[in-house]
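In structure tokens, one chain follows: the form predicted alone.
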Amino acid sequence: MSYEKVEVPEDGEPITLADEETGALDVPETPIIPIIHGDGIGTDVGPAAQKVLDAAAEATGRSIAWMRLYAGASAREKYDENLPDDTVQAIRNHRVAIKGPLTTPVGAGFRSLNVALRQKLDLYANVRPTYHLDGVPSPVTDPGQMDMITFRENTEDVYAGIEWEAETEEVEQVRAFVEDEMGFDEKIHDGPVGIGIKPISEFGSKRLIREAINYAINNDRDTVTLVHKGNIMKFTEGAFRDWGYEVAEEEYGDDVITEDQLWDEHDGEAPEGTVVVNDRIADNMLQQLLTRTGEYEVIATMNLNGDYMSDAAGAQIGGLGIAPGGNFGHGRCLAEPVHGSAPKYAGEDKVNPTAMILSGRIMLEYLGWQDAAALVKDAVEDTISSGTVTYDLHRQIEGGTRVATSEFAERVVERIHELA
């Protein structure tokens, strides 16, 4: 493969699909994979995970041949683009690919770029893991009640970017359908106005809850719970309600039962290795995180409450700064913190890299790399536990030794090396 703004690796070999209908990978003992160490604190984080990641695929008999990719600032600098098309498709060619924070600016100005390799791609389940680590400072009684992974519909709803500016010619087009063909003529005020659309496809919906429900089979997860605001749109998250539920109800068997079910044929209580789907008002679901906080494992939902539920979630477990995620599409990875790019901090060398580090593991368990996996994980979690940390985790505890960005990676290295 050529391309004219990525360098590609000497070393190393692609990554391929092992099999179109599954999506299951064939992954080589050095695979070349993309990077970009995105915006602002980016340049601090990114070759944190990377010095990380290299060390556990060592341990365990591997190695990464790292392409350098690049987009947003780094790409204006050097390209005068914020996405060259050849970012794009290095990833798609090479299906595995992991991501620092992007700025997205708030108003004006191209839209959010992370938005962007998401629908290019096609990576439609954003997955955002929840856990406490032991010793990260936390607002909560008892963070270790939070063991949860969101699985965020990542290409449709309000991120769709269907919308049109007010005092447009397009607007007031839209606005005149809205009002004279379709009947809403009271419903928009009287001025200057905006208007969006919110798309919730039958189609996005399902795959988004096939893939919460088949996690939840293969790692020995009780409930899957439907995220929605359907009492309100009853047309699009009431309909992402229903169709979860079709899902469940259609395409899993004695595997999956719903809630109804689980009550009305089984007591309340589910038999041995059943996942029981049900659902939650998405308001009422924030409260229920922190009252209810240990009763929810996975969560199913769309684009705007999967991201205020997802940080929220991660606020109970210490913050943004250590809460990891990932976008998954037929066959592709791209791993990326849920953080953003903080750029007052760019190049100070104090920031915490965990969340990218912990995005590093996702993307090492999704190449089958389990082994490695659970050394970032064990490594990281010690070595925090241990009282080494960085400045925002410093701050919050008595004691402990603040570390710069650098030297907390390079403490994580040597526990990786210790464990293995």
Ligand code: NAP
The other form holds:
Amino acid sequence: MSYEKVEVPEDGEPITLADEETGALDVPETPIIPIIHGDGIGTDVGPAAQKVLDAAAEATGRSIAWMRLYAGASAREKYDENLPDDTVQAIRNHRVAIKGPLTTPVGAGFRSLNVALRQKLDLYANVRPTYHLDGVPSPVTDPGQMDMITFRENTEDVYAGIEWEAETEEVEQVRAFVEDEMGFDEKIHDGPVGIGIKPISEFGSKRLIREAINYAINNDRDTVTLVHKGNIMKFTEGAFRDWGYEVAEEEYGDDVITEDQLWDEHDGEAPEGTVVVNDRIADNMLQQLLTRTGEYEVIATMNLNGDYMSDAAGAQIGGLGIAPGGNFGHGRCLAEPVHGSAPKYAGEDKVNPTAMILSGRIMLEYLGWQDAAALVKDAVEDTISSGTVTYDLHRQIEGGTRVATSEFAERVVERIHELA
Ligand code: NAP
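Having seen the form predicted alone, the form predicted together with the named molecule:
Full complex below, order starting with the chain above.
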């Protein structure tokens, strides 16, 4: 594989697909892994996470040949473009990668590079686990109740990028079509208007919901909750819910039952080992996350709901500095933290690298390096429990030692060496 804008490291070997059907990978001892440090605080958390992942790999008898990729500000600086084709192609070819946050201007300017990457690679499942680490301060009284994983559809919804700016010829054409041809003539106010389209397809919904159900079955989880606003958006979010129940009823035999079946056929007692699929309306769900936290285990939802929900859930377990994630599809994984580029802290060596480090843990698990992944989690947890924390957690606890991003990573590396 050769690229114009990417250097392939000589000391590693590429990861390949071992089984087309299952998406299983063939991972060499020194895999080439692409990394985008990202914009803003990406320049702080990216290198910090890299050090920790190197230490975990080495402690378990392996190593990582990092392949530095450029996107966002770093790509503009080097190549005068936001997202070089080679960056996308390198992730496609090398299958497992990690990225820091990329800035998206609000209103005008270029569209989200994060969304573009997910769409171009068809990484249709954005998976965001939310669990509490010992010692992490939280605004709720019992953060340990939260142990949830969100499967967020990544390619559709109002995030699809099908929208038109106010006062353009295109938006007026869409307005005329909606009002004159589709009969919604009183629905859009006169004067300038921006219009967006919300596609929710059976194909996109079902493949995401299958991922959530498969995860629940394979990880001994009891419930999958479809989160939607189908009472209002009947033909999009309502359809997502209906397609979810269809998947549950038609594709999993006795392994999965719906909430209706639970009550109609089992008196509310799920048979041992059965996954129950239920649904909640999104606004209710956001309050249930706080009031009945422990009842929710696996969430399947659409793009916008999933974005809101995972930030809110992240706050319950210590904030965005802690919350990891990954994008999956077609035997590929692009790990990335939930948080953005927090430009006001860029380059200050101040923010918490835990979210990026734990996104790396997700990546290690995907490689099948479960021992290295467990080391990362234990070392991060022990470091925080010992009171060594960055500013975000330090402001919420009494005592403790406030450290910089790089120092926190060094302490985690030291702990990895002690644990290994
Ligand atoms: P943000 O970058 O996530 O930051 C919001 C706040 O969250 C920060 O001010 C900080 O809170 C806290 N925070 C975030 N990361 C942290 C960390 N590692 N350690 C400690 N605290 C952390 O959200 P935003 O300000 O709305 O977005 C900024 C830019 O990022 C936008 O351009 C947005 O489009 C982009 N973004 C990118 C991604 C992505 O790349 N996937 C995701 C979301 C947003 P305090 O100020 O209270 O300390």
